[in-house]
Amino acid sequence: MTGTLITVAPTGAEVDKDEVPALPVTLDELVDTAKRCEHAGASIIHVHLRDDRAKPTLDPVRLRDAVAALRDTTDLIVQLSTGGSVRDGEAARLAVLDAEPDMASCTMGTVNFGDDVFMNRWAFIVELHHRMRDKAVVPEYELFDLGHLAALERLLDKEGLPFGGHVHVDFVLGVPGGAAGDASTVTAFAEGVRRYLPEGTTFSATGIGRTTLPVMLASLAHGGHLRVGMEDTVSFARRQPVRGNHQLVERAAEAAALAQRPAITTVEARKLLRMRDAG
(Lines of atoms letter the chains of each structure in order from A and count residues from 1; the text may use other names and numbers.)
(Lines give C-alpha, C1' and ligand atoms only; values in the text may rest on other atoms or scores of the structure.)
(Ligands and ions follow the chains in the order given, each with its own letter.)
Protein backbone atom coordinates (compact mmCIF):
# COMPACT_ATOMS: atom_id res chain seq x y z
CA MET A 1 0.00 0.00 0.00
CA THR A 2 1.62 3.24 -1.12
CA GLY A 3 -0.87 5.59 0.54
CA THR A 4 -2.03 6.23 4.08
CA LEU A 5 -5.47 5.53 5.51
CA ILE A 6 -6.39 8.29 7.97
CA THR A 7 -9.11 7.75 10.56
CA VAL A 8 -10.46 10.61 12.63
CA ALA A 9 -11.89 9.93 16.10
CA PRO A 10 -13.52 13.28 16.88
CA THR A 11 -15.27 12.84 20.23
CA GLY A 12 -14.74 9.68 22.29
CA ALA A 13 -16.36 9.02 25.66
CA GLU A 14 -13.85 10.53 28.08
CA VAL A 15 -13.28 14.21 27.22
CA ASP A 16 -15.51 16.73 29.01
CA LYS A 17 -17.20 19.29 26.75
CA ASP A 18 -17.14 21.88 29.55
CA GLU A 19 -13.37 21.62 29.70
CA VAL A 20 -12.85 21.38 25.92
CA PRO A 21 -15.46 23.59 24.17
CA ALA A 22 -14.15 22.64 20.70
CA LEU A 23 -15.18 19.00 21.24
CA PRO A 24 -18.00 18.08 18.79
CA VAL A 25 -20.92 16.60 20.73
CA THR A 26 -24.11 17.58 18.85
CA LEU A 27 -25.09 16.01 15.54
CA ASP A 28 -24.57 19.33 13.74
CA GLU A 29 -21.11 19.66 15.26
CA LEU A 30 -20.27 16.08 14.29
CA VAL A 31 -21.36 16.60 10.68
CA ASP A 32 -19.44 19.87 10.39
CA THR A 33 -16.36 18.15 11.83
CA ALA A 34 -16.74 15.22 9.43
CA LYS A 35 -16.88 17.48 6.38
CA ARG A 36 -13.81 19.43 7.48
CA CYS A 37 -11.87 16.26 8.22
CA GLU A 38 -12.78 14.63 4.92
CA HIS A 39 -11.51 17.72 3.12
CA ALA A 40 -8.28 17.53 5.18
CA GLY A 41 -7.61 13.91 4.20
CA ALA A 42 -9.58 11.56 6.47
CA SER A 43 -11.35 8.57 4.91
CA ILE A 44 -12.85 6.98 8.07
CA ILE A 45 -14.69 8.57 10.97
CA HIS A 46 -14.76 6.66 14.27
CA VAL A 47 -17.93 7.71 16.07
CA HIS A 48 -18.90 8.01 19.72
CA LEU A 49 -22.10 9.92 20.46
CA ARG A 50 -23.20 12.20 23.29
CA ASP A 51 -26.67 12.97 24.67
CA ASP A 52 -28.28 16.36 25.31
CA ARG A 53 -26.09 16.78 28.41
CA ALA A 54 -22.96 15.93 26.37
CA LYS A 55 -22.63 12.59 28.17
CA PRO A 56 -21.73 9.36 26.30
CA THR A 57 -24.70 7.48 24.90
CA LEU A 58 -25.47 4.39 22.82
CA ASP A 59 -29.04 5.49 22.16
CA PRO A 60 -30.12 3.53 19.05
CA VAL A 61 -32.07 6.42 17.51
CA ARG A 62 -29.13 8.78 17.84
CA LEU A 63 -26.86 6.15 16.32
CA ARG A 64 -29.09 5.66 13.29
CA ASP A 65 -29.50 9.41 12.84
CA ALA A 66 -25.75 9.93 13.00
CA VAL A 67 -25.01 7.22 10.44
CA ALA A 68 -27.64 8.65 8.09
CA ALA A 69 -26.45 12.24 8.49
CA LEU A 70 -22.80 11.35 7.90
CA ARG A 71 -23.69 9.37 4.78
CA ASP A 72 -25.87 12.20 3.46
CA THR A 73 -23.18 14.85 3.87
CA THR A 74 -19.86 13.04 3.34
CA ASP A 75 -18.30 10.07 1.58
CA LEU A 76 -16.50 9.01 4.76
CA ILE A 77 -16.56 5.41 5.92
CA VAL A 78 -18.70 5.45 9.06
CA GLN A 79 -17.20 3.38 11.85
CA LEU A 80 -19.20 3.15 15.07
CA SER A 81 -17.56 2.39 18.39
CA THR A 82 -18.90 -0.72 20.09
CA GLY A 83 -16.83 0.19 23.12
CA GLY A 84 -19.10 3.03 24.17
CA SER A 85 -17.96 4.04 27.62
CA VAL A 86 -16.53 1.74 30.29
CA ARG A 87 -19.97 1.75 31.95
CA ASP A 88 -21.98 0.45 28.97
CA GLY A 89 -23.34 -3.09 29.07
CA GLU A 90 -22.78 -5.80 26.49
CA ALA A 91 -26.33 -5.80 25.10
CA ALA A 92 -26.21 -2.08 24.31
CA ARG A 93 -22.78 -2.44 22.76
CA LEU A 94 -23.91 -5.29 20.50
CA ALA A 95 -27.00 -3.30 19.49
CA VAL A 96 -24.75 -0.62 17.97
CA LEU A 97 -24.59 -2.80 14.86
CA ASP A 98 -28.34 -2.32 14.31
CA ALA A 99 -27.52 1.22 13.11
CA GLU A 100 -25.92 -0.44 10.04
CA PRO A 101 -22.52 1.27 9.99
CA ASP A 102 -19.89 0.54 7.36
CA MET A 103 -17.43 -0.48 10.07
CA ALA A 104 -17.38 -1.01 13.83
CA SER A 105 -14.67 -1.44 16.43
CA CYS A 106 -13.97 -4.74 18.17
CA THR A 107 -11.62 -4.57 21.15
CA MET A 108 -9.64 -7.75 21.58
CA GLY A 109 -9.52 -8.02 25.35
CA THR A 110 -10.15 -6.53 28.75
CA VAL A 111 -7.80 -3.73 29.74
CA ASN A 112 -7.30 -1.41 32.70
CA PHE A 113 -8.41 2.03 31.56
CA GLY A 114 -7.09 4.65 33.94
CA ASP A 115 -8.95 4.04 37.20
CA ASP A 116 -11.58 1.94 35.40
CA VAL A 117 -11.71 -1.42 33.63
CA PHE A 118 -12.71 -1.71 29.96
CA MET A 119 -14.36 -5.13 30.00
CA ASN A 120 -14.30 -7.35 26.92
CA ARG A 121 -15.09 -10.98 27.75
CA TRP A 122 -14.07 -13.62 25.22
CA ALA A 123 -17.69 -14.69 24.64
CA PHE A 124 -18.63 -11.06 23.93
CA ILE A 125 -15.78 -10.68 21.43
CA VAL A 126 -16.84 -13.84 19.60
CA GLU A 127 -20.47 -12.73 19.46
CA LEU A 128 -19.49 -9.30 18.15
CA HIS A 129 -17.24 -10.87 15.51
CA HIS A 130 -20.07 -13.10 14.28
CA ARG A 131 -22.70 -10.37 14.27
CA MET A 132 -20.47 -8.05 12.27
CA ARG A 133 -19.87 -10.73 9.68
CA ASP A 134 -23.59 -11.54 9.47
CA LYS A 135 -24.44 -7.85 8.99
CA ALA A 136 -21.64 -7.22 6.44
CA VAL A 137 -19.93 -4.76 8.79
CA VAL A 138 -16.14 -4.55 8.49
CA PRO A 139 -14.39 -4.69 11.87
CA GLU A 140 -11.47 -2.68 13.09
CA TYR A 141 -9.86 -4.81 15.78
CA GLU A 142 -8.60 -2.54 18.56
CA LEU A 143 -5.44 -3.73 20.31
CA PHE A 144 -4.54 -2.10 23.63
CA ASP A 145 -1.81 -4.57 24.61
CA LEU A 146 0.52 -7.06 22.93
CA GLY A 147 -1.50 -10.01 24.21
CA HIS A 148 -4.40 -8.81 22.09
CA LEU A 149 -2.45 -9.85 18.98
CA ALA A 150 -2.45 -13.48 20.08
CA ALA A 151 -6.11 -13.16 21.07
CA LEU A 152 -6.96 -12.00 17.55
CA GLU A 153 -4.97 -14.87 16.06
CA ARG A 154 -7.05 -17.23 18.19
CA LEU A 155 -10.30 -15.55 17.15
CA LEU A 156 -9.54 -15.77 13.44
CA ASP A 157 -8.31 -19.36 13.74
CA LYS A 158 -11.40 -20.56 15.61
CA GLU A 159 -14.13 -18.30 14.20
CA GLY A 160 -12.93 -17.45 10.70
CA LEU A 161 -12.09 -14.25 8.85
CA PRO A 162 -14.28 -11.15 9.10
CA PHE A 163 -16.66 -9.94 6.42
CA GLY A 164 -14.72 -9.20 3.24
CA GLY A 165 -11.81 -11.38 4.30
CA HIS A 166 -9.42 -8.51 5.07
CA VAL A 167 -8.04 -7.96 8.58
CA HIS A 168 -7.47 -4.39 9.77
CA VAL A 169 -6.30 -3.52 13.28
CA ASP A 170 -5.63 -0.38 15.29
CA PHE A 171 -2.96 -0.15 17.98
CA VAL A 172 -4.36 2.05 20.77
CA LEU A 173 -1.25 3.07 22.68
CA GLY A 174 -0.57 5.23 25.71
CA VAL A 175 -3.74 4.43 27.68
CA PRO A 176 -2.89 4.19 31.40
CA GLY A 177 -3.11 0.43 31.95
CA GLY A 178 -2.34 -0.53 28.35
CA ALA A 179 0.76 -0.66 26.18
CA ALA A 180 3.09 2.34 26.12
CA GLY A 181 2.83 4.95 23.40
CA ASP A 182 6.33 5.08 21.96
CA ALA A 183 8.23 4.06 18.85
CA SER A 184 9.61 0.81 20.27
CA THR A 185 6.11 -0.33 21.21
CA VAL A 186 4.84 0.40 17.70
CA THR A 187 7.73 -1.70 16.40
CA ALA A 188 6.77 -4.58 18.69
CA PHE A 189 3.14 -4.42 17.56
CA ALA A 190 4.11 -4.22 13.87
CA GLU A 191 6.33 -7.28 14.26
CA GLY A 192 3.47 -9.02 16.06
CA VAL A 193 1.13 -8.34 13.14
CA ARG A 194 3.57 -10.10 10.82
CA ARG A 195 4.01 -12.99 13.28
CA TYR A 196 0.43 -13.65 14.36
CA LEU A 197 -1.97 -12.30 11.75
CA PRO A 198 -2.78 -13.21 8.14
CA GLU A 199 -0.56 -11.97 5.34
CA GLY A 200 -1.85 -8.64 4.07
CA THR A 201 -3.22 -7.49 7.43
CA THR A 202 -3.14 -3.70 7.66
CA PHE A 203 -2.72 -1.64 10.79
CA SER A 204 -3.29 1.87 12.04
CA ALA A 205 -1.85 3.32 15.22
CA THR A 206 -3.26 5.73 17.78
CA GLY A 207 -1.22 7.59 20.37
CA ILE A 208 -3.07 8.96 23.39
CA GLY A 209 -2.18 12.43 24.65
CA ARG A 210 1.46 13.41 24.29
CA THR A 211 2.24 10.06 22.62
CA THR A 212 0.39 11.16 19.48
CA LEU A 213 3.42 12.28 17.49
CA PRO A 214 5.89 9.45 18.27
CA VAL A 215 3.22 6.85 17.54
CA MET A 216 2.21 8.60 14.31
CA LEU A 217 5.75 8.82 13.00
CA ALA A 218 6.63 5.26 14.00
CA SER A 219 3.51 3.88 12.33
CA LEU A 220 4.37 5.62 9.07
CA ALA A 221 7.93 4.30 9.31
CA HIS A 222 6.59 0.73 9.59
CA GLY A 223 4.19 1.12 6.66
CA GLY A 224 1.17 1.58 8.90
CA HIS A 225 -1.79 3.91 8.82
CA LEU A 226 -2.99 6.60 11.23
CA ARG A 227 -5.80 7.46 13.62
CA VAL A 228 -5.98 10.94 15.10
CA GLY A 229 -8.65 13.05 16.76
CA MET A 230 -9.86 14.77 19.89
CA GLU A 231 -10.95 11.46 21.38
CA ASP A 232 -7.24 10.76 21.77
CA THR A 233 -5.64 14.16 22.34
CA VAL A 234 -6.85 17.70 22.95
CA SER A 235 -3.40 19.30 22.78
CA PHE A 236 -1.81 20.17 19.45
CA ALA A 237 1.51 21.20 20.96
CA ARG A 238 2.87 22.32 24.31
CA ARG A 239 0.43 24.86 25.80
CA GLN A 240 -1.50 24.87 22.50
CA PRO A 241 -4.97 23.30 22.61
CA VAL A 242 -6.47 21.69 19.54
CA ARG A 243 -8.76 24.11 17.67
CA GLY A 244 -10.64 21.31 15.94
CA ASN A 245 -10.27 17.77 14.66
CA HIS A 246 -9.46 18.97 11.16
CA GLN A 247 -6.22 20.45 12.55
CA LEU A 248 -5.08 16.98 13.67
CA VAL A 249 -6.08 15.40 10.34
CA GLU A 250 -4.21 18.09 8.44
CA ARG A 251 -1.04 17.34 10.42
CA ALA A 252 -1.44 13.61 9.84
CA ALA A 253 -1.91 14.17 6.11
CA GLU A 254 1.18 16.37 6.02
CA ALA A 255 3.23 13.70 7.79
CA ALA A 256 1.96 11.04 5.41
CA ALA A 257 2.87 13.17 2.40
CA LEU A 258 6.34 13.79 3.84
CA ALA A 259 6.74 10.00 4.14
CA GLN A 260 5.84 9.71 0.43
CA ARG A 261 2.61 7.93 1.37
CA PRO A 262 -0.13 10.53 0.87
CA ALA A 263 -3.61 10.18 2.33
CA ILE A 264 -5.83 7.85 0.31
CA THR A 265 -9.35 8.67 -0.81
CA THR A 266 -12.50 7.12 0.60
CA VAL A 267 -12.87 5.12 -2.63
CA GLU A 268 -9.39 3.70 -2.19
CA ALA A 269 -10.06 3.01 1.49
CA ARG A 270 -13.21 1.03 0.69
CA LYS A 271 -11.28 -1.13 -1.76
CA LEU A 272 -8.44 -1.64 0.72
CA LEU A 273 -10.83 -2.79 3.44
CA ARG A 274 -12.97 -4.84 1.00
CA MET A 275 -16.19 -3.19 2.00
CA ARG A 276 -19.55 -4.25 0.62
CA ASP A 277 -19.80 -1.15 -1.62
CA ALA A 278 -16.17 -1.13 -2.77
CA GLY A 279 -17.14 -1.84 -6.37
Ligand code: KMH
Second form
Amino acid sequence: MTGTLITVAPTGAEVDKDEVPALPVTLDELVDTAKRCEHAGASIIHVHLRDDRAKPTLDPVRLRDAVAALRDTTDLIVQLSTGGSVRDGEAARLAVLDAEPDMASCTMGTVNFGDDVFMNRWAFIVELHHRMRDKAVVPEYELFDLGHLAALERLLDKEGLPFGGHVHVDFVLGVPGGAAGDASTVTAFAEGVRRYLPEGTTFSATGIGRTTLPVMLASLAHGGHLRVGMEDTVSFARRQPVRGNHQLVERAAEAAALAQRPAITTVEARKLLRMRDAG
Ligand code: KMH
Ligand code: ZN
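Go ahead and give the structure of the form predicted together with this ligand, now that the form predicted alone is out.
Okay, now the whole complex, with that chain kicking things off.
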Protein backbone atom coordinates (compact mmCIF):
# COMPACT_ATOMS: atom_id res chain seq x y z
CA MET A 1 0.00 0.00 0.00
CA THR A 2 1.44 3.38 -1.00
CA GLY A 3 0.77 6.84 0.34
CA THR A 4 -1.98 8.96 -1.14
CA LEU A 5 -1.93 10.62 -4.54
CA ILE A 6 -3.81 13.91 -4.30
CA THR A 7 -5.15 15.52 -7.44
CA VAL A 8 -6.47 19.06 -7.42
CA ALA A 9 -9.14 20.06 -9.94
CA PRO A 10 -9.12 23.81 -9.34
CA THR A 11 -11.51 25.28 -11.92
CA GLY A 12 -13.67 22.94 -14.05
CA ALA A 13 -16.06 24.14 -16.71
CA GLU A 14 -19.28 24.58 -14.77
CA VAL A 15 -18.74 26.91 -11.81
CA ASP A 16 -19.56 30.56 -12.52
CA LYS A 17 -16.83 33.05 -11.56
CA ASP A 18 -19.47 35.73 -10.84
CA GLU A 19 -21.01 33.46 -8.22
CA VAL A 20 -17.70 32.14 -6.86
CA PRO A 21 -15.06 34.89 -6.97
CA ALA A 22 -12.39 32.61 -5.43
CA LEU A 23 -12.49 30.36 -8.54
CA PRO A 24 -9.14 30.59 -10.40
CA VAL A 25 -9.82 31.56 -14.03
CA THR A 26 -6.83 33.60 -15.25
CA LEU A 27 -3.41 32.09 -15.89
CA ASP A 28 -1.99 34.01 -12.93
CA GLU A 29 -4.75 32.72 -10.67
CA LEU A 30 -4.19 29.17 -11.94
CA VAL A 31 -0.45 29.33 -11.29
CA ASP A 32 -0.97 30.85 -7.86
CA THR A 33 -3.44 28.14 -6.82
CA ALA A 34 -1.20 25.43 -8.32
CA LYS A 35 1.77 26.56 -6.21
CA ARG A 36 -0.31 26.66 -3.04
CA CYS A 37 -1.84 23.26 -3.74
CA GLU A 38 1.53 21.65 -4.44
CA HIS A 39 2.77 23.03 -1.14
CA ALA A 40 -0.32 21.58 0.58
CA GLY A 41 0.27 18.07 -0.83
CA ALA A 42 -1.16 17.85 -4.36
CA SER A 43 0.85 16.01 -7.00
CA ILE A 44 -1.49 16.24 -10.02
CA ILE A 45 -3.39 19.25 -11.33
CA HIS A 46 -6.46 18.56 -13.50
CA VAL A 47 -6.78 21.63 -15.71
CA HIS A 48 -9.73 23.33 -17.42
CA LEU A 49 -9.14 26.81 -18.81
CA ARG A 50 -11.34 29.89 -19.07
CA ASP A 51 -11.31 32.74 -21.60
CA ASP A 52 -11.17 36.49 -20.92
CA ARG A 53 -14.85 36.43 -19.95
CA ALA A 54 -14.19 33.49 -17.57
CA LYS A 55 -16.08 31.09 -19.86
CA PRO A 56 -14.70 27.57 -20.56
CA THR A 57 -12.32 27.35 -23.51
CA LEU A 58 -10.17 24.75 -25.26
CA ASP A 59 -8.14 27.40 -27.07
CA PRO A 60 -4.89 25.65 -28.16
CA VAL A 61 -2.65 28.63 -27.43
CA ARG A 62 -4.03 29.06 -23.93
CA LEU A 63 -3.61 25.33 -23.33
CA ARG A 64 0.04 25.40 -24.38
CA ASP A 65 0.69 28.52 -22.32
CA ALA A 66 -0.91 26.94 -19.26
CA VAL A 67 1.13 23.73 -19.58
CA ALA A 68 4.34 25.80 -19.93
CA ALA A 69 3.49 28.09 -17.00
CA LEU A 70 2.63 25.20 -14.68
CA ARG A 71 5.84 23.38 -15.63
CA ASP A 72 7.91 26.55 -15.07
CA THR A 73 6.49 27.25 -11.63
CA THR A 74 5.64 23.84 -10.12
CA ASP A 75 6.61 20.16 -10.27
CA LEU A 76 2.98 19.12 -10.48
CA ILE A 77 1.92 16.52 -13.03
CA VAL A 78 -0.12 18.48 -15.56
CA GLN A 79 -3.30 16.68 -16.52
CA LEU A 80 -5.42 18.46 -19.14
CA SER A 81 -9.13 17.82 -19.32
CA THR A 82 -10.30 16.37 -22.62
CA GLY A 83 -13.83 16.47 -21.24
CA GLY A 84 -14.03 20.24 -21.55
CA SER A 85 -17.57 21.51 -21.16
CA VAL A 86 -20.70 19.72 -22.37
CA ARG A 87 -20.74 22.12 -25.34
CA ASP A 88 -17.27 21.24 -26.67
CA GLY A 89 -16.98 19.18 -29.87
CA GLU A 90 -14.89 16.06 -30.35
CA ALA A 91 -12.26 17.65 -32.62
CA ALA A 92 -11.43 20.37 -30.10
CA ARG A 93 -11.37 17.83 -27.28
CA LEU A 94 -8.93 15.59 -29.17
CA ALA A 95 -6.77 18.61 -30.05
CA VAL A 96 -6.16 19.21 -26.33
CA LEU A 97 -3.44 16.55 -26.60
CA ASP A 98 -1.46 18.81 -28.96
CA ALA A 99 -0.57 20.91 -25.91
CA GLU A 100 1.56 17.94 -24.79
CA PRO A 101 0.43 17.47 -21.20
CA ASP A 102 1.84 14.77 -18.91
CA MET A 103 -1.62 13.30 -18.46
CA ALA A 104 -5.12 13.78 -19.83
CA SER A 105 -8.57 12.70 -18.75
CA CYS A 106 -10.57 10.18 -20.76
CA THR A 107 -14.21 9.68 -19.76
CA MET A 108 -15.43 6.14 -20.29
CA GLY A 109 -18.95 6.78 -21.55
CA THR A 110 -21.84 9.13 -22.11
CA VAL A 111 -23.63 10.32 -19.00
CA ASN A 112 -26.51 12.63 -18.15
CA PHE A 113 -24.97 15.72 -16.56
CA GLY A 114 -27.64 17.73 -14.77
CA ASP A 115 -29.93 18.97 -17.54
CA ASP A 116 -27.20 18.36 -20.12
CA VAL A 117 -25.57 15.30 -21.68
CA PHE A 118 -21.82 14.72 -21.42
CA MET A 119 -21.24 12.90 -24.71
CA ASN A 120 -18.49 10.29 -25.02
CA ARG A 121 -19.08 8.00 -28.00
CA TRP A 122 -17.22 4.69 -28.10
CA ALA A 123 -15.33 5.66 -31.29
CA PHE A 124 -14.25 8.93 -29.64
CA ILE A 125 -12.97 7.09 -26.56
CA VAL A 126 -10.97 4.68 -28.72
CA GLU A 127 -9.45 7.56 -30.71
CA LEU A 128 -8.50 9.39 -27.51
CA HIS A 129 -6.94 6.23 -26.03
CA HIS A 130 -4.81 5.71 -29.16
CA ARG A 131 -3.73 9.33 -29.51
CA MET A 132 -2.68 9.45 -25.87
CA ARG A 133 -0.57 6.35 -26.25
CA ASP A 134 1.02 7.71 -29.46
CA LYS A 135 1.93 10.93 -27.64
CA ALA A 136 3.19 9.24 -24.44
CA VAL A 137 0.41 10.90 -22.42
CA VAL A 138 -0.78 8.94 -19.37
CA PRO A 139 -4.58 8.73 -19.20
CA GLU A 140 -6.76 9.13 -16.18
CA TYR A 141 -9.92 7.21 -17.03
CA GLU A 142 -12.89 9.06 -15.57
CA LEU A 143 -15.72 6.82 -14.39
CA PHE A 144 -19.06 8.54 -13.75
CA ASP A 145 -21.10 5.35 -13.62
CA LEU A 146 -20.57 1.65 -12.90
CA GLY A 147 -21.04 0.77 -16.56
CA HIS A 148 -17.92 2.82 -17.30
CA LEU A 149 -15.88 0.12 -15.53
CA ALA A 150 -17.09 -2.48 -18.01
CA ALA A 151 -16.42 -0.06 -20.85
CA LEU A 152 -12.83 0.37 -19.65
CA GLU A 153 -12.35 -3.39 -19.36
CA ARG A 154 -13.54 -3.66 -22.97
CA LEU A 155 -11.27 -0.82 -24.12
CA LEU A 156 -8.15 -2.36 -22.56
CA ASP A 157 -9.07 -5.80 -23.83
CA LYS A 158 -9.61 -4.66 -27.43
CA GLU A 159 -7.12 -1.79 -27.72
CA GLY A 160 -4.37 -2.64 -25.24
CA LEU A 161 -2.88 -0.92 -22.21
CA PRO A 162 -2.18 2.83 -22.13
CA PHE A 163 1.26 4.43 -22.35
CA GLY A 164 3.48 3.13 -19.53
CA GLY A 165 1.30 0.06 -18.96
CA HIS A 166 -0.25 1.27 -15.70
CA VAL A 167 -3.99 1.90 -15.38
CA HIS A 168 -5.24 4.76 -13.22
CA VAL A 169 -8.92 5.63 -12.88
CA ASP A 170 -10.93 8.30 -11.09
CA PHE A 171 -14.46 7.81 -9.77
CA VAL A 172 -16.42 11.03 -10.28
CA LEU A 173 -19.43 10.51 -8.02
CA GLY A 174 -22.51 12.53 -7.20
CA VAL A 175 -23.06 14.08 -10.65
CA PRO A 176 -26.84 14.42 -11.16
CA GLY A 177 -27.34 11.66 -13.74
CA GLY A 178 -24.35 9.54 -12.72
CA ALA A 179 -23.51 7.22 -9.82
CA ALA A 180 -24.28 8.42 -6.29
CA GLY A 181 -21.65 9.99 -4.05
CA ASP A 182 -21.75 7.80 -0.97
CA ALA A 183 -19.64 5.18 0.77
CA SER A 184 -21.46 2.13 -0.58
CA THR A 185 -21.04 3.37 -4.15
CA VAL A 186 -17.31 3.85 -3.60
CA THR A 187 -17.23 0.26 -2.31
CA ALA A 188 -19.00 -0.98 -5.45
CA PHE A 189 -16.52 0.87 -7.68
CA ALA A 190 -13.49 -0.32 -5.68
CA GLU A 191 -14.72 -3.92 -5.94
CA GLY A 192 -15.33 -3.41 -9.65
CA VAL A 193 -11.74 -2.21 -10.13
CA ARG A 194 -10.44 -5.38 -8.46
CA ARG A 195 -12.78 -7.59 -10.46
CA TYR A 196 -12.63 -6.09 -13.95
CA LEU A 197 -9.39 -4.11 -14.31
CA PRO A 198 -5.75 -5.22 -14.47
CA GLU A 199 -3.98 -6.06 -11.23
CA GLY A 200 -2.26 -3.00 -9.85
CA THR A 201 -4.84 -0.55 -11.20
CA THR A 202 -4.95 2.50 -8.95
CA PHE A 203 -8.00 4.63 -8.33
CA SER A 204 -8.84 8.02 -6.94
CA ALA A 205 -12.30 9.31 -6.12
CA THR A 206 -14.06 12.63 -5.91
CA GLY A 207 -17.55 13.51 -4.75
CA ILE A 208 -19.46 16.44 -6.19
CA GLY A 209 -20.82 19.08 -3.82
CA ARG A 210 -21.69 17.82 -0.35
CA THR A 211 -20.66 14.26 -1.29
CA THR A 212 -17.01 15.31 -1.15
CA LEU A 213 -16.40 14.13 2.43
CA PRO A 214 -18.11 10.70 2.37
CA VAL A 215 -16.41 9.90 -0.94
CA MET A 216 -13.01 11.04 0.35
CA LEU A 217 -13.25 8.99 3.53
CA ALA A 218 -14.55 5.89 1.74
CA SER A 219 -11.81 6.08 -0.88
CA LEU A 220 -9.14 6.23 1.81
CA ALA A 221 -10.78 3.28 3.59
CA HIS A 222 -10.47 1.24 0.38
CA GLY A 223 -6.82 2.14 -0.18
CA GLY A 224 -7.75 4.64 -2.89
CA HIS A 225 -6.41 8.07 -3.77
CA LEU A 226 -8.13 11.46 -3.69
CA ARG A 227 -9.22 14.23 -6.01
CA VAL A 228 -10.48 17.50 -4.57
CA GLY A 229 -10.99 21.02 -5.88
CA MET A 230 -13.40 23.75 -6.81
CA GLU A 231 -14.34 21.96 -10.04
CA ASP A 232 -16.19 19.53 -7.77
CA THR A 233 -17.16 21.46 -4.65
CA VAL A 234 -17.28 25.13 -3.72
CA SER A 235 -18.44 24.64 -0.11
CA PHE A 236 -15.93 23.74 2.57
CA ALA A 237 -18.65 23.08 5.12
CA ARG A 238 -22.22 24.18 5.74
CA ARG A 239 -22.50 27.92 4.99
CA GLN A 240 -18.72 28.09 4.54
CA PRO A 241 -17.66 28.77 0.95
CA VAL A 242 -14.27 27.45 -0.13
CA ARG A 243 -11.67 30.26 0.16
CA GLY A 244 -9.26 28.59 -2.23
CA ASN A 245 -8.31 25.20 -3.63
CA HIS A 246 -5.41 24.87 -1.20
CA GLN A 247 -7.94 24.67 1.64
CA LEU A 248 -9.45 21.52 0.09
CA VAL A 249 -6.02 20.01 -0.58
CA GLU A 250 -4.94 20.72 3.02
CA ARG A 251 -8.00 18.88 4.32
CA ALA A 252 -7.38 15.94 1.97
CA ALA A 253 -3.74 15.75 3.09
CA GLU A 254 -4.83 15.78 6.74
CA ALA A 255 -7.31 12.94 6.10
CA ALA A 256 -4.65 10.96 4.24
CA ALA A 257 -2.19 11.40 7.10
CA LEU A 258 -4.85 10.30 9.58
CA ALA A 259 -5.36 7.17 7.45
CA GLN A 260 -1.60 6.49 7.79
CA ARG A 261 -1.15 7.04 4.06
CA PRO A 262 0.29 10.54 3.80
CA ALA A 263 0.31 12.52 0.56
CA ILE A 264 2.98 11.36 -1.86
CA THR A 265 5.38 13.71 -3.62
CA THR A 266 5.29 14.57 -7.30
CA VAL A 267 8.37 12.37 -7.83
CA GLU A 268 6.63 9.41 -6.19
CA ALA A 269 3.46 10.11 -8.18
CA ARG A 270 5.38 10.04 -11.49
CA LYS A 271 6.80 6.63 -10.54
CA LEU A 272 3.42 5.28 -9.44
CA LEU A 273 1.83 6.30 -12.75
CA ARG A 274 4.84 5.15 -14.87
CA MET A 275 5.23 8.53 -16.48
CA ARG A 276 7.81 9.09 -19.22
CA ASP A 277 10.04 11.23 -16.97
CA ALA A 278 9.66 9.08 -13.85
CA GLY A 279 13.42 8.54 -13.61
N1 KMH B 1 -16.91 19.31 -17.47
C2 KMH B 1 -17.50 18.02 -17.61
C3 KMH B 1 -18.56 18.05 -18.69
C4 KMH B 1 -13.11 15.88 -17.60
O5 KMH B 1 -12.55 16.90 -17.21
O6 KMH B 1 -12.53 15.06 -18.30
C7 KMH B 1 -16.50 16.99 -17.93
C8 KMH B 1 -15.33 16.86 -17.08
C9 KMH B 1 -14.53 15.62 -17.24
O10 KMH B 1 -14.97 17.72 -16.32
ZN1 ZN C 1 -12.71 18.02 -15.41
